[in-house]
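Take a look at this one chain, the form predicted on its own, written out in structure tokens.
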Amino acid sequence: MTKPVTNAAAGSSLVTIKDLRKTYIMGDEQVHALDGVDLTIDRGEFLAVLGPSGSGKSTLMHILGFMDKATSGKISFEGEDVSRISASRRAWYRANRVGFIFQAFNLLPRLSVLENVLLPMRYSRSKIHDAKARAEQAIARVDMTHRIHHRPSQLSGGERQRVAIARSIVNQPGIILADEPTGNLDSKNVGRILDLLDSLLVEGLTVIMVTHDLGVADHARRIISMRDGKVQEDRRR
């Protein structure tokens, strides 16, 4: 895969979050999903986010993925202040600078492997002349060329997740957000997926993974634990 174009060298800050807060109004009650989060994420990091349900980890992922807006606080992404950007600018970031991997794979059942991997480039507002070649390259990157014309129903769980990873990297993003990416896999495929995610780091990507599995989290090089909307622990391995 071609190394993504970035605005700074590997190892520099990719995301900086200061006093990030997200409050939901539920009737007469205010729910503080994020309550003053400060976090800096460097390029090339493999970061695992741990925490019980309601800890704020999913809200944090949604904001980092430009799927939701914070109530207050500041977020810098690749040197740009994205705290108050427009909906169209958030959509551009989702399509071009963020790759998503989900526990349920989220592949379209009627489309082939190739067609599923092509989808992000069709959603992108940028015209990509070599879309098919890039999709084939991403599929080869996850060792799924032999299944390129198969549909998801013809693939194992591990194969489907590898296709989902190919789809996440095809637009050459700066960051991969993985939400329980090993949750539906057996132990053999868990190891393969984690090794594949780890290998993306040398290509300039940053991987942020939400997981409930301590064994999976231990594969990351940095682990943050969240509770009640706050970062309780931040440790590097």
Contents of the next structure:
Amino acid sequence: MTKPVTNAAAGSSLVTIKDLRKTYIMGDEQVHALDGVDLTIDRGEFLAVLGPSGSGKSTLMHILGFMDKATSGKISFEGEDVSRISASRRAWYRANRVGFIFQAFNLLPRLSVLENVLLPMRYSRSKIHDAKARAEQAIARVDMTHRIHHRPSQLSGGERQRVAIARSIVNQPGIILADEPTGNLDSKNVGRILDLLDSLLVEGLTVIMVTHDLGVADHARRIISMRDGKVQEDRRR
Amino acid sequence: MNIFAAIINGLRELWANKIRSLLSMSGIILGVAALIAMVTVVQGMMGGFRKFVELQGGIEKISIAKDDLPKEQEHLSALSVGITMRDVKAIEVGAPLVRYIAPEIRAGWERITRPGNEMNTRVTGVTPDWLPVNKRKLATGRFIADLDLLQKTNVAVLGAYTADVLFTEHEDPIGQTIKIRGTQFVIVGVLEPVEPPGQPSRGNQRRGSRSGINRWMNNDIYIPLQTAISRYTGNDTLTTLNVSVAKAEDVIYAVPQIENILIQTHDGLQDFSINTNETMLAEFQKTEASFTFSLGGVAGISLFVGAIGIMNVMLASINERIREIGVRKAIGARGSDIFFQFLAEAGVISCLGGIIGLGVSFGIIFAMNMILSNALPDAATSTVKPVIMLAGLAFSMGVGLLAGIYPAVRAAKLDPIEALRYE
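Would you mind generating the form predicted together with its partner chain now that we have the form predicted on its own?
Complete assembly follows, chain above in first position.
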């Protein structure tokens, strides 16, 4: 088992969730994807979210990533109440304060590595004069400079995920949301990606990772287990 | 996402699906080609026709000529003397709207000789008003004057082609003499050449003209009307009588004035016809309208089909790229960013279709000009004007953007979570 990395900036709370509920209406039936979740995530934390399918972990990730709205409850992000913000404001948070890493990498196939990493800056709504330099820096950060003009189809799975990490950090977000980031990788690449996530942690980022893999979850300093839309266990190490 | 990035993105998508994009563009290509070709050809025809009308004296000109008697007056044909100088005097007195009055007597084709040179040309007896009625200009010298009519002088004014054939470029025709049917005439003026509508270089030039002056309307000799009467016809029956009014709007009032006068001078015989260029123009405008409607219909249908093609390809493209839309939204794209991205793609397809359509229209116009020039050497040729090109492109762009709105709205409204889950 790897020793969890801790962050010097850790401590102050980044996200505070109170009585968060998300209910879907499926015909006559109500499905409670989140059923009163209370959670505080500190800056610099590496949090793993575990749970079986339908436990609500993906819904939690989507709400934390500003992709979805809660039915009720309160969320504050970096001290701001974001429970009832507009779609446009949610898009701003996604562009500027959140970085996503997906299991399927989700790089745009027609764009090169550089163009993929540049993309979030195009949507950030602020003039970034050194966009290219920042993208190159992010690519160098994940050790992919030698592949900067390659297309995703020319990269291995591990390389694609590294590019996805570069894309997630290029706008200097406050939080990284990783949805099964190692699900499609071999063990060698799993280690490399986890090391990369660890290194982000050292730089002051907060990482929340959804995973099924207990070994991967063990990498985190804090593990929460979810079941039936509730936090069943919240364990710090 | 800025416009430049959206256009680059659109071009990239287009390049990635070349055949599909080309097929979707085909309607736009045909529509724009038909639209530009239609407007250009119709404008060319109208321009040529207006020039032709202008060469005939413009729409202010009214032509009076001898005509067959109507059936009920046929038994009086022996009394019909045609248009004479009596009619000219009556119109001068009784038709105040008539500004210029130009009787003509065509003496016919005559052999013209001068030392070392000769040619055949038309000889016409005219009055000073011939020049303004026919909107012609003098290149050098003077035209037939009132005094020439009174004194029946043997003076002549040459058409530009005639002067060009009879004299070298170093000779001044003014003051020189020529012989018409053995009688000496002093040349007092040379007319400016007129070009038929269309390409001058392609006109019916004949050997003899050094500077390439068109023979049409330039191979004439004009002499005083009274000289023509006394030397050639022996009576004052006119070949034709042309008059002109000050303003084009006066034509409709001047025609009945002239008609009433001629009925009187001809003792009730309707042995004359009055024609205006306005009636010619109206007929041509009808033809123009039918051309515009038929070709415009083709262009409209093609553009409509083009719009459907673009909408279809955009919807297919969105279906293929649902996951991409999800990713873009996940990394911060707003609905409006996605909307403009797909609208820009539709715009790029339609704009490129418009540019190709413009190229095709050049081909169509070139082919039509070729066919027309073979059939009618003096016919007007059409050239595409920049404003028509721009209008065609703007139209295709507009159609493409309109067709792109619905798919773009659909893309913009996609839920990012659903889009990311899409397999």
